[in-house]
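A lone chain, given as structure tokens: the form predicted on its own.
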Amino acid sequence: MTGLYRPRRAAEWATCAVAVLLVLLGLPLLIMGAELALLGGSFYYVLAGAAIIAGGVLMLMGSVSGALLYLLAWLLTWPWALWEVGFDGWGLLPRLLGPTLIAVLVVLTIPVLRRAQKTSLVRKGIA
């Protein structure tokens, strides 16, 4: 993939959406995660971060690795969530449930992102 893929159908463009919020999401994690661990404090959201842009820019370019990149980083984030605040509801709350909801909408675009990955392969005679 060499570049950015071009959605025709609602589904690509939903996807191109999801993969936009990724990017949007992912930069003040990484921005103020930065700080934070300048700070002293955790690198958890430096890292959450990167991956998450990272996600995006790959999703974006119509990869299927994108989408698995960000959620690897939500399913590293529950251990992070429970080690950070233990069992406490009220306290995993606000660190688990927005990456939950996200990772919902990324797995619906896991279908979009296959059939652009192997659109892009046979155009370029390799499937």
Given for the second form:
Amino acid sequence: MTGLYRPRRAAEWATCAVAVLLVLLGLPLLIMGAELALLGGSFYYVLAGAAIIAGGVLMLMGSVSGALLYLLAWLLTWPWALWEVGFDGWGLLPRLLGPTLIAVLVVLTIPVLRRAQKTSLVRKGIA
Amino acid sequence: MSRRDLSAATSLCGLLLLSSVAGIAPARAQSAYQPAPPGPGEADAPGKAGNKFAGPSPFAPQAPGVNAANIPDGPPAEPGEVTPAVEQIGSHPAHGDWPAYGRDTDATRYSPLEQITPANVGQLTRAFVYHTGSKPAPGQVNKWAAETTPIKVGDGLYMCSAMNDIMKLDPATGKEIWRHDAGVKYASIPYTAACKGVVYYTSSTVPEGEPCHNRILEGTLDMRLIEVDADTGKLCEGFGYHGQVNLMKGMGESVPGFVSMTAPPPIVNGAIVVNHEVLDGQRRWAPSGVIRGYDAETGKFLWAWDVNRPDAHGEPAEGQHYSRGTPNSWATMTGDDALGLVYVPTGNSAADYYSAMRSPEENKVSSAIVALDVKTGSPRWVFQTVHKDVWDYDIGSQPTMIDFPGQDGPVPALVVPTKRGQTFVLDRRDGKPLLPVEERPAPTDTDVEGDPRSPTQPWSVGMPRLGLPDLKESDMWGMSPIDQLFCRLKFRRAKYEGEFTAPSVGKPWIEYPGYNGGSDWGSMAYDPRTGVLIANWNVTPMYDQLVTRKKADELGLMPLDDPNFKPGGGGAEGNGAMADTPYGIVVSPFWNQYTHMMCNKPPYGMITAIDMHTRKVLWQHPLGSARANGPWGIPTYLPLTIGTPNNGGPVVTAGGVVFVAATTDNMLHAFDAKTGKELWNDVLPGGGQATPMTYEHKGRQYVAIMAGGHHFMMTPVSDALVVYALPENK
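Hand over the structure of the form predicted together with the partner chain; the form predicted on its own is what we had up.
All chains and molecules follow, beginning with the one already shown.
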């Protein structure tokens, strides 16, 4: 698990793209979220941003734990969203719709990451 | 005195000293601070050579085009006596007519027609579409929002186009019977090319059967009163100067588009009462907001009510003008023939967001209802809805007259909707509230020096509030966590202490309710049989910030009388130079400026029915669907009722149907008056930002809506009047 893993097949390229997407989406959450927290606002965004970026970076390194970290953040978003707005559909929309669509993509990367992790371990074993 | 005050004072002294030593006046900034209206010759006349523009002298002669029709004025007139009037049709409308803007002089927007009912409204089809021909030409900035409600009297449907042409249409076919070309020029459009309606007047001196016995009156964007014959559309020679009156007389220096009429002037006991819009945000010493009376028969001047010249009711002497910068009234006024009063909904003094330069007289009558005696022009009573308004909470709605159920029988009452969503119910005889009004503490914390806020503001606690709770960070909205976070950050970066958060220079402040309402010019509808009041209203916060003069200059904010002013650069609803004051104003909706989605979660518009016997809400729900709105202005076509911003009033009929367009989904909606259930809707060719009306002709009931669109609401502009009816073979 040293350095970035090198994508070879289409599925691996797609996984890589999802990981990059996570980092790109996580950055504004982290930066604006930090300012929000400093101004006395919600801590959710800075924490979510950090988790998503970490997840993306781990995925780029070929680790399945990156995907699992995103999914954990996504799962925890649900009780937070319900705590903030209850069962108000319009209120839940921005909090859950996008993250859930991305969760689907992330779930799809898990088998690819598993395989990558295995080959990398095998390679390490040989070396 | 704080250290900051002291240092400001010393530096001011230093400046004065310096300039006196050097023997020159300090170079004036583009819109230099002017604590008092400039006297003759004190300020630059427009076009005068000089590196900096300090604003024209109000004493400068009016430039060509300001008196749009070149009507000779004659000497200043003394207060006059009105020609005795006959009873007007608006006070006793025929069953199938809609003879006034608000249907009748009470402004109820209630029609006794009952052919269209909740059971058959679903079958409405278009009877005809009439095109007024008024919309932006290619290359013109779209400033259109016709806002027109036609009137119907006898065999004619009378209306004006957005640019003030007057038309008589066949009520059954929409065929144009005559058209009077008003010749209003594009430069005369203030913020909006709008003509809310025309006025029907029956002469007391011209016998029936002769030309101009029945007349159509309108006020124009370029400040004229025009009277034409109702049968032929020809100017009435006996009125004013060949049918027209120049309302720029006595106004002092101005430029086209600075002052204009967009609302129909009521005729009360023979007196036409004239108000006008003064373009917001330009300069402190803008032209006057004077209210004037003119003889409906002859066009002769009757009186003026000029806030800072309270005892002078005549026209200003030669070379003088009405007092500058006084509160203007742009809403439709309501006339009360029985009490001899006109109820004037007032706005703010010029430079809406800075109140340190207003006179005590102005502070007493701004954002208020002022009941003027139509014989003399003197106020009989004043009821103020906002003290020292710096939120542009001017009253946009036409008040509605009702018989309020009192302990000893009905009381003549006035229902006053406001942008705050507070609805005040007043006794028309003395202006006293009939339902409790509480003075409640208001935020006073402000970094605007020398401009303290009122410690309290009035709340109409006896009426349901047309508003939602104060904003919280978690109310911020978006499509995704990222744009939602952007709005949460905007919310936290701003100053917000609930309603009446005081203006601030150091950071933006949130104005909520926004200046679009609550209730704006659409006003309310009242069914006098059932005592049910119908109101549609907005939930649209604003994001405001005062900016120093230096910053305002950097932003290029300048008043429209500045020689470098470019149209489209500022206006009533946007950033304003507020020249002559220390600050400019930056205003935008509280939205995500990249996606153009509002920052607060839906709904953005609501409709409410209130039982005036119990003052309980009968029904209330979001108004308008998401179909034509979406991020980056892309229509979503979602048939979901989200509740959109809305401009334009409701109509209620004896048939039990409420018609309202107004929403940014560009639809005309019909609701069950009893339950509020949406029964029918239809997509219009443009935004329906107008109040609909209904009438009967030859046994058939019609519903008309001007689908003119609204540039600020970003709805499509069109010139179509769309008229519906039930299929004929039913």
